[in-house]
Each structure stands twice: as C-alpha cells, then as structure tokens.
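Starting off, we have a lone chain in the form predicted alone, written out as structure tokens.
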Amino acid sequence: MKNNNGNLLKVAVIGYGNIGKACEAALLSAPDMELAGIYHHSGVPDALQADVALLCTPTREVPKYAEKMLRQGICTVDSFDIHGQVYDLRKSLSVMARENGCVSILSAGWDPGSDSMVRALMLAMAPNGLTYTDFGPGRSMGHTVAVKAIAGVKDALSMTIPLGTGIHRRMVYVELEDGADFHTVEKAILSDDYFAHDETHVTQVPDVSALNNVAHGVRLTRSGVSGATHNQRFEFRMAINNPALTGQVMVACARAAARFRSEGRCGAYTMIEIPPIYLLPGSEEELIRSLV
C-alpha cells in the first residue's frame, strides 16, 4: 500500500518493548512500507513524520497516544486488548479521526485482532450455537504488563492456562523490589480487572527471567447450525510466538488504515470490519487471482 504521494507507507514504532521489536521486524520485511522511526513512549516528538503509527504501548496508555498522534493527523493501529472497552474506545476514537481526517485501528492484535476475526466467520457459517475460545498455555503479555505496573513489582510474568469451555486459569508470577510487601501486591493484583474474573494465583520468585517465555496459543471451536443442519463444528489451532504475531498482525493492520484514508473513510475500526484484502499487499487482481 503506497501513500497518498505514490511512496511506500511511512510508519512509525511507538513504543520498544516485545512488541514494538516485532513490529520494527514486520515493517522491515514489509515490501510497501518503511520504518519512520522508532521512539520510546516517553519521548515522542510532537511534529512525526509518519503516515501511520503503531502503538506498543502497555494497553492503558493506548487513549493518551492514539489521541496524541491523531491530532497531529497521523493514522494509528494499536493492540489494546482489554475485550469489554473496545467498542467504546473505537467511539470515542472515531470522533478525533474524523475531525483530523485520520483512521484508528483499535485492538489489531491476535486476540482481540485475527480471532475476532475467525469468530465471526464462524458465526457467518453457523448463526445459533456456541463458540469457545481458549488460551495458552502460555504467556499473556497484556496481564504481564498490568502487573508490572504494580508498586513494588520489580518484574512479573503472568501465564494462562487453559481450563476448557473459554475458563482459564492465571498463573502469576512476581519478583518484587526491596521491601515489598507481598500479600500487599497479591491483592491488588487479585483485584484488578484483568485478573478479577479468573480463577488467579500469585507466586513470588527470586528471579522472573528465569521463568521467561513468550510463547502462547489459542483453540477456538464452534458447535452450531446451518439452516435446519444441526452438528456443524468448526476448529482453529494455532501455537505462537505472542509478541511476533501480534507485531505483524499490526503492519498489516496499517495497510487496511491506509486504505480506509485513502478512501475517505475516517473514523476507527476493529478487525471484524476491515476487509481482509486490504491487509495484504498487492494489487485486488493479484491477491483475487491467486486466493479465491
């Protein structure tokens, strides 16, 4: 996808943490793209040259930069994944891209993201029934990163298990600074909203890096009906690199923003409304020719 001058699409990392890492390598193999630069969010000037930025940001902090860039007239694609304030943060959102003549596309991760995705087609195919999804095992990087920003956590990893039927288990676990209180970090980490509604449990090590692992999965599965046809079951698999994945699911995420500006339709979207062809590069011929 070029700019609006015929050029490869300029976009910038905000953020370097394992994501931000895997978005500068996706944008490096990206034949219709170059890396504008890469700054640590702290640090972020106010004049970016940049057609699109890609928030890495810890999730949180997602509203203050995509609004940050948005004004400057910058397209953003994020990850936020925190599933029940998606839609009204793509709300509030659509409003500063539209007066800034922008596109924001929120929560262009892998769950939410691509899966959002694959559970909508799964709906498609069979409108009344159940769909599960199941994490992990493996590591969340959006429940790592919430208990990080607990005072006097030194470092933290948190995993997910999964116990079946979309329930899941999380596994905390928590190397604390000089003088922490661990039953004081315990409940808070217990009490905030990431972990409140699972089944949780908080261990302290001596040393997390021992114990680091970014490798992650999910399983969704659909039983449902088409039509009158009863026992139609759907399956999708998949073991992961978490951080690798969601770097690329987000490059391919600023094509599609690119796209919608280039078309006059600014606003923010999540994935389930960007059509997959515009996440891929190449010309509509080409990619129509040799996927359908």
Given for the second form:
Protein chains: 2
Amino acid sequence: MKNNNGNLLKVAVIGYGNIGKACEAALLSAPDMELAGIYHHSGVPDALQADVALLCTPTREVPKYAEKMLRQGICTVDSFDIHGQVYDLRKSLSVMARENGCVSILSAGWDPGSDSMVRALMLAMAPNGLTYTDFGPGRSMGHTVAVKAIAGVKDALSMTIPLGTGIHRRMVYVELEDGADFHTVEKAILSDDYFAHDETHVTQVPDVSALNNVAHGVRLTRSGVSGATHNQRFEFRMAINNPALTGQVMVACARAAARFRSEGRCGAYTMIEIPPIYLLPGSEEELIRSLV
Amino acid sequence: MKNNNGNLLKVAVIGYGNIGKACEAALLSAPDMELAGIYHHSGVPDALQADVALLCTPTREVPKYAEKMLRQGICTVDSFDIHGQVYDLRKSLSVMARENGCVSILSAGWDPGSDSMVRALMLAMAPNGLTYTDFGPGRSMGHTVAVKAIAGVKDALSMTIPLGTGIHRRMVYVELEDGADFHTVEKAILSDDYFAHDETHVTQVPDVSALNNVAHGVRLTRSGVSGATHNQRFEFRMAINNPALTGQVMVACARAAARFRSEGRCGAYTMIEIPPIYLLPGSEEELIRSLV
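Structure of the form predicted in complex with a further copy of the same chain (previous: the form predicted alone):
Full complex below, order starting with the chain above.
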C-alpha cells in the first residue's frame, strides 16, 4: 500500500530501547511504510534519509532530538510524557517545524496520546461533569526512577494500582544494596514527594528483575450532562503491553504527520488535533465504509 | 465565549422532534453559540439567517434539507444513520458544500458518530484484530418502525439486547388493533427480514406508551495486535439518554463545521475526519493543557 505519492513512507527510529523496538515491530507490519533505519540516539547521522523520525529517546531528550530532525527537514513523532510541559513544548516545536516545512506530532503515546483523544471526545459528548483517569495496574516509570535514586536501593519497581476516581496506590518493590537498612530506605521512599500523597507500601525483594512485566492499563470514566440531561455515563478501558501500544500509536502518528505535511499544514500537533482517520492506512472510502 | 471572529455562532434547528429538542437544550448550554431559530422541517424559510443548521428531520429527508441549507450558504450537521449509505451521501454533499462555500458534517450522532471515532482509534492502536459493536439495551428505531408497518399492529417497541460479539436479541412489544390475532402478527414479525436472522421474542402488551424510555447504550470491544504484540484489549461503553447524546454531538459538530469553514476547507466530513479538539469550545491552550 502506498501513500498519495505512490511511495512508501520512509520512517526512521531514533533510540532503541523498549519503545524503539516496539516502533520497529509496528513499522514492519505497516503496509504503507518502510524502515529508514534504526539509530541509537547518540549516533544519529547528520544527513538522515527519512520522511519521519520516531523519537524513542528518554523523554527529557525529546526536545533536543526533535530540533535536530526538524532542522534536517524531517517530520518527528515523539511520546513526550510530562503532561504539564506538553503545551510549551508544542509551542517551541511548532515554530521550528514551520521554519523547516515540517510537522511534529508530540505526546503520541497512550497517555498523553490516545487517552487524550478519548477524554476530548467524552467532554464533547457531555460538557458538564467529571472525567477520572485511573491508571494501572502497571509500572510507573517516574515513580520507579524516583525510588532508584534513593541511597541503598540497587533496583526498584513502583506499581501503580488504581483505586478509582483518580486515586492510586503505590506498591513499591526494592532490591537493596549490601548493608543497606530496609527501614531507612522505606522511610526515605514514604517521605519522597512522589509518594508522600498516596497510599504507599514498600516491600523488600531479593530480585526486582524477576517482577519485570510491561503490562499496563487504564480506565477513563465520565459521568456528565448532555444538553439538559444528567447521568450520561461513559467508560473507556484497556489492558495492554505498554511499549507495544506506545510504538503502534507513534507509527500511526507518523502517517498523520506525513498527511498534515502533504496538506501544507506545517507545525506541531498533539493527538487531540488529529482526525482519527489520519492515523490509519487505506483509502478514505474503504475506511469510511468500514468504520462509520 | 466567542469564536475566532468574536461572535457567537448562530445555529438553527430544523425539525423539532426528540432530536430537535435535544439540540435546543445543548445549544442553550453552549457558551459559544446562539439559537438562530427552531423550525418544523416543513416550514424552513427560504432565507434563514444562520451559520449552521442542525438537521433533525427524519433520516431519509436529510439529503433534501441539507441541499436546501447548503444552497443558502449555511453549513449543515445531521445524524444520518443508514450506515451503508453514508459514503455516497458524503460524496454528494461534498460537491454541494464546496459549490456553496460551506461545510456539511454528516452522520454526527453516536453510531454512526462518536462510536465511529472510537472504532477508528481502536483500529489505529491495534491494526490486526476484531472490533465488536454491541448495542443496547435500548430501542431500535428501524426495527420499531418495521413492526409498526405490520397489519394489526397499533403501536410497537423493539428493544435491542446485546448478546456480545455483535449478536443481538430483539424483544418486541406489540399493542394490537381491535380484532387482530396475536399469533398472525407474531408470525409476520418473525418472518420479516428485520427479525428473521436474530433471536426474537414477541410479547403482547395493552399499552406500548407505558414502556417508553429513551435509554440506550453501546459496548465496543477490540482485542488486537500492536506491532508484534497480541492480546491488546480495549473497551468503550456508555449508558445514555439517546436523543440527548445525539443532540449534544450534533451541537459539538456545528463547532467543527464552522472551524473547517473558517480554514477554507469546504466539503463534507464524517466524524472520523474531525480532530476531537474541533468539537470543543474554549482556547486551544486551555484544552491542550487540561486534556492532553
């Protein structure tokens, strides 16, 4: 399957951790794309041949690599996940993308990402009301990293357990360095800002790697009002392999980036700004007939 | 709250049944719109003053009233619900919309409509796999109308009961005309093409109006593959007042129609072609900060 120009979209993967590998798998099964190379992010060439680059670097390095790609005239897709900084990043990427005739799609994962689209749709369907996002059960990267930074911790895993209405329990598993004291470590975790506001349980284990599992999930619920009618109830949930879904969403957004560029709509976009049909391969007619 | 031109969007309602009334309620609570009039569809003026007309006529009359509005330079939104005919209607409305510098958004209800957006998103998240749409419990308009057309039936209600994997049971309640024979009516229903392929139960009741209830619902499920990873599971469900949700979705799409027109993108669109953010009032910044 080809794009509008009759060519396969050339997509490169920058960064080759969990997400990079998932992007590779999703690209290999995309009928309208070809893999334009996989690069460890420290080794990206200065003259990459690609239409779109998927940025699978650590989230804090996304701005740097996005700039590097956009300046080469290559569209970018990332899964930047610091919710509070998305808008500002969009602003700076938008300028850079327009200057270079490119499109940058940011925060293209599942949250932020596909969940954001569902939240927007639920809000449109019932403008007054409350939406709750309940994550898990699954590993929280941010919380895990925070525990690993504590003295005496050799390895750690922080699981996010949904308790409903956006309240989460933290189940923390720690493997200690020789001579470290569990109660000292536990106290340090419980008083860390990442954990101080949530119900947190710390457990010592001999081997954190034995707990490794990339399963995750989410449940979005909204009870709201459509027009004058209360008690409209909506729920979206999923149980997924976390990096596999992130990689798939990024690949879908590479398609949207190319489409926006072909329409001359250069700039940066979050997923709530993308028509769902732009995420999909296949003809408009076939998609409208089968999905609408 | 004003649109980009600083003006409230003027939206008229054409047709004043269940959906027309729901549109009125949704319009009255929309911060960026004003009601430009409500018209019984037989009495639409030839020089209506409105930016967008919400077509709340019987579904088969949508093409006629869409044409009438578009020729006056007024954008339209409808909830045309004959799935198999959506693509062809989009084609003819698209020509008319472009000729008149307008935008027409069709099939803007919940199915087709918001469900279509969820199906598209689920497909993007897991390209291989199966999506099932299970409707109900709720009244099926099409099936109810089919029963009412049978000789001896004074009033009827056909309820759709979801049995999973897209299979539905039909619970049919009939109020008979004096002298009609229940078993003859039952046989006619069971052999009607609307019912012949589904598990169907027919019950005689003294008063169908006593069963009146606009509750409805749906459950969309997908189990699929992201990249090379199987067993990715997604579910969307809702339990809603049917016309209230349809009216709210139509009002949200009036916003999208005006936005497309302001961008010079005249033509006809289904909901899978609309960025979710276009459905919402408020600034881009505020929406991205709160939803992404």
